[in-house]
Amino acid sequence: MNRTLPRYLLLSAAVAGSLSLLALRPSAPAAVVADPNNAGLKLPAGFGALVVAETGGRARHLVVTPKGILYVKLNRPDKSGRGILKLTPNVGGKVTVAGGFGNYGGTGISLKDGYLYASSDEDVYRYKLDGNGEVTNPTAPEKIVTGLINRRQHESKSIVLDNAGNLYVNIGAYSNSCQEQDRQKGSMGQPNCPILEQAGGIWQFRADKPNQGYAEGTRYATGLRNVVGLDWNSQANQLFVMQHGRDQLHDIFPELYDTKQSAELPAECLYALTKGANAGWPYVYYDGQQRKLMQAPEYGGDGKKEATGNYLQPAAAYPAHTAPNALLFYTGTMFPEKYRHGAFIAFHGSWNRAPEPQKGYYVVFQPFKDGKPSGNWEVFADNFAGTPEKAAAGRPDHKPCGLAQGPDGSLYVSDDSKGTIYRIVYTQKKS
């Protein structure tokens, strides 16, 4: 008996056999197209940028899960009652909203170990995500940390996590610089300013451990008025943080600050912590043209008397109240060499330089070295604000405000003006 199947049965085996296998292989990811203006965006040779979506929102802090979902917080929740928008990705690189949870505003968002961590101005919330990056409980999150103070100034609470389990929030200082009537011209600082007591620092609290509050959380760092941007360097196995330092010199001591020295300190400064640090908020402040502390005028300080006391000295220093909103350290491969393990921040951009130009408005990059900064930063990405002309009248089109890596290695930028999402990527073979 002849078992030799007919040849187009063979054929037609062998087509299934390959499509089969095909369907196995993972898809190539779909090619990332910048849009022709790079999205507006100036930037060095080499990079290009796209718009991949507008939330419609003030889209503060942002994180890309491997798949690359994004989950974008608002300031304030949408129409719809979502403080967190779910985006997924779409061709050409974009994305599309597709959803969202959490009737909470805030800032903070972050992702580790099978977990999205998101905060509101009083409380940390954490939802369990599946093997695509979903959330698997939108409606019922495990409430982490609760309870902390929110006195309507510098209430956003960042959050970032380490690679031991630990949780670190900022809690921004309710107040400019701690005196005893909050920006009133000639008024003094309160002694052993209270503030410190809950706020004004950095708090650290356990990733998995429910209903934590301060008796549960240990105060890491303190002196800092307040962190919107920060991010644990796995390089160094540390917690650095972007300051946005103390306003109004000349308008509370006239007597002692000209509109000039007012515009132009005291310098944001990034600090590298460690447990127990202090930056020395509100007794001190960042000369970045003198490089030195100083003494703030609320407790003896003259514009001339240097700091007493033993203060953190920041790692790094930048232009006077260009709010620092966001802090990234790139461990990607897509970008060239010198920016790997460097640090991306991007200023929101000021508000009270005048009668000077305001400034800012940018994502910044801080070349690092072993751990450490290394060499003079450079404006990375431009023009959020939409001309020269927007930015000196503190009027941008958009504020970068969030940073993320997306699993390729391309940088996404989040817009706290009209909600515009960017992604940055690099389209030039590396050398």
Second form
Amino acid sequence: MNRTLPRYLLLSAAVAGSLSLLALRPSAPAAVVADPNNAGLKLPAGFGALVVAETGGRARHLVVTPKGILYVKLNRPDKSGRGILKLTPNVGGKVTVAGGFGNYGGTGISLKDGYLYASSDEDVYRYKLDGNGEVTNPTAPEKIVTGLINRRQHESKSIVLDNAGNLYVNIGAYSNSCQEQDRQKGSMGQPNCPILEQAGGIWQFRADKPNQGYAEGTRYATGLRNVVGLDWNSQANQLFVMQHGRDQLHDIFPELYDTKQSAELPAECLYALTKGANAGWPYVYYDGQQRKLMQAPEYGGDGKKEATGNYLQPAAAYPAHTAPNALLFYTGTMFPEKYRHGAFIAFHGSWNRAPEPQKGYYVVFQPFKDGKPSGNWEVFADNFAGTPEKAAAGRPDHKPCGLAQGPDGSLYVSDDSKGTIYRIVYTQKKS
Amino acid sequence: MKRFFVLLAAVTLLHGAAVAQQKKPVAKKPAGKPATAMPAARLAAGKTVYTQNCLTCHMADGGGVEGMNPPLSKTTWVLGDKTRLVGVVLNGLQDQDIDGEPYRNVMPAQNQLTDQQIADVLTYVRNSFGNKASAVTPAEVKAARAANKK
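For the form predicted in complex with its partner chain instead of the form predicted on its own, what are the coordinates?
Below is the entire complex, every chain and molecule, led by the chain shown above.
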């Protein structure tokens, strides 16, 4: 009772407050209040953050509707069998779990033209939204894409839509580097890597056509080991993706790479795709220090040999193994001008940099100009790990996984470790 | 706290070994098998094998990586049947839930390791990361390897 009472009083006060606000300015949005410690995050000056919800689920990607409803895709259904959570606005800018549907785990979720799209690790579904952003057919979605390959490794099917009725789906390679024996020391690459026929790329489907399989889809871009973060850039009218680079150069080829090189190679890369693009996995990897495409050791490389073959150069590169799990082009007006049309990237954090310290667990900002990366990236939101020691040990408190932009320009970040949902806002008055 | 006791035990054993070595300077590496369970030398040798072959995926603290590489602390696979455990090292492992949790990465076979190395590393793993279980002997690895080939 001693806990409930103050909360009740607080709630009444808040309700009374918002009522009086409403009375004064009927269209005023509810005030968003940053947590006193900015939810433990380190942010640039002028920004604040709050935890809007603790879902307790493995919160992968998420979206926010124009009226502020959050739909969060869970990697596995919760105890009530819900693979998608619906959270509705509460006081102070927070949200409350108000239901859920979709009894399948997965990663991808996207909003487009009155539909909510969501993926399992094999299929893509879509749900019709009404004018309030409520799903009208939670138990009977249309199955848009079906039968995509899932062999556990790199199984998530991230999705995004363009402005011309197309749906893009990542199909990750079920392998590290297409070796004859996956991750086996010294095992060489399979000739003409057969995995690329049905995985290791981005597939394009129609957004409105049911039951499309591989036969109905187009392999839009290939040579991408695994993409989790992707977004459509409306300025460039182009798909951008973040690749998870290959692991374990030292473990597999200890005579060619020491543990330090293995921790820093290869860079995690941003690619600007066009139809037919080939980013070169598994034949090449990108050395972010030399800024060169290198031949993979499984395919004749020795750590020094530059790549042979005509492959797409990355548009930008980031520290190795930090696992970019979300990409979002910011189009809001809440944040200062420099952020507009730039990219936020959520780095889930590394595991295979040992014995070097682990790294990541942050959200990066990559400036863009005219639809192209322009200038150096910077860490925007840091300390999801809790402490530098937890980050270095690879034992973070939270792991950023999804990004979404709210109707007011807030940036939402999901964490698939504890299910925390963060909201980052600009609190300083703009002159 | 448990880790402290393991450490304490290791230090005590190490000290004992050092004292033993002082008494018998001739018998440098006891070719004669360690009668008692966990000599420090074997744990140290096991740690070396672990660092070179296992640490990247299972991590320095043996905690693994959620959803990708299984932990080695207090799982039935590590603490249970030794033949099955040796088999994991010899054959690798994939598509196998560990104590109800799925892990997506493939574990490659490590059959290039010698019987002694496998015995050392498994003894180390079974007595680190909060684990306390009996040693694995080279003879047990040899037997498992022979059975594995059939």
